[in-house]
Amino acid sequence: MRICVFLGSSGGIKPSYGEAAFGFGALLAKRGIGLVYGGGSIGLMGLVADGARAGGGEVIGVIPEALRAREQDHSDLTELHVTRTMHERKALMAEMSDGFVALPGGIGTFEELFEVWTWSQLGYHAKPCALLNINGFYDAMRTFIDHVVAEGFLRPAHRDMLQVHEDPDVLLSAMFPNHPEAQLPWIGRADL
């Protein structure tokens, strides 16, 4: 299994952000699931990958050639692949993912967790997607999210296909019920 991770080549403003992303990392390693994610070395891409890289897990980047000095390839991945456009890097993630989930980013964050959560919508996908809340960064889209609704231009089921967790051992129990290294030893699908 593998989850392919969004969030932001720059560390933003609280230390915290970068905590909760090489955390992530690690929780993934520790789970047995592998990290896809964008490749590069800088910002919160890559503490989540140093995480997973600590904790001894599959950590594989795909970065566009036009990319590649800016974000700073990463030294120490089990894969880089390198894609001539970003429309291939985002391709190639998904394919290789068996879910989304975005960190705090900037707008190249939420083009992509909007583009898979539109395929899931649209039925080219059946991956779940999420947001891990860290520090309630995401609790202004969830609202505007939920405003969409509210005026009639997302159903409510497509806006369900879109989970919102603080924790991510939670995040990832949520994301996949039945996949065993996905899941808390503490609790089942029922306590959730």
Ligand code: AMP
Given for the second form:
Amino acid sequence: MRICVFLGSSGGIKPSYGEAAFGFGALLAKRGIGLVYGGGSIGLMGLVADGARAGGGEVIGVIPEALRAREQDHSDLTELHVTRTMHERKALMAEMSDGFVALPGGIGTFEELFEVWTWSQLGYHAKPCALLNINGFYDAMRTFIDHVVAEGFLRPAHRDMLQVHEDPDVLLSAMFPNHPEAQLPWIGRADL
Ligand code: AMP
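Previous: the form predicted alone; requested now: the form predicted in complex with this ligand:
Following is the full complex, with the preceding chain placed first.
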């Protein structure tokens, strides 16, 4: 199983963002879940890859040729795919992944998240989408999305296609209820 992670090419002002990105990468590795991400070594993007590699996990980077210098390819990836365009990058990332998680980031992160969320609204895929709401970063976006529902531009069922969780273990368990590797360690264990 592989999860595609969207997150900032910047690190944010609080060290806790970086720690959470590194920790999420390490958690994926611990569960034997592969990481698919943008392939860079900068900001939170670099840290999620560092965390997964530190845990011995699979890390697949996908980067458009034109961004290689700016986002600085990570030097320790299992695979690096270089695409011609940004559209090819996003399509390949989506194709190789079983679900999508956004951590804090800027407008690049939002664009990627909103694209996969709208694709699920349209029924183009049935892969789970989730926000890892570190430090309450996405609280203001959730309030706005509730406003969009209240004003009649988004159905509650489509809003709920984007899960929001504060705890990375709970997030993985909720996204993939039928995958043993995504479950909390104590769920389904006969010896406990
Ligand atoms: P940001 O959240 O703005 O730091 O960007 C995070 C990632 O999103 C980086 O890998 C960017 O290359 C990528 N990105 C930026 N703009 C776009 C865009 N218009 N479409 C898709 N991805 C983008």
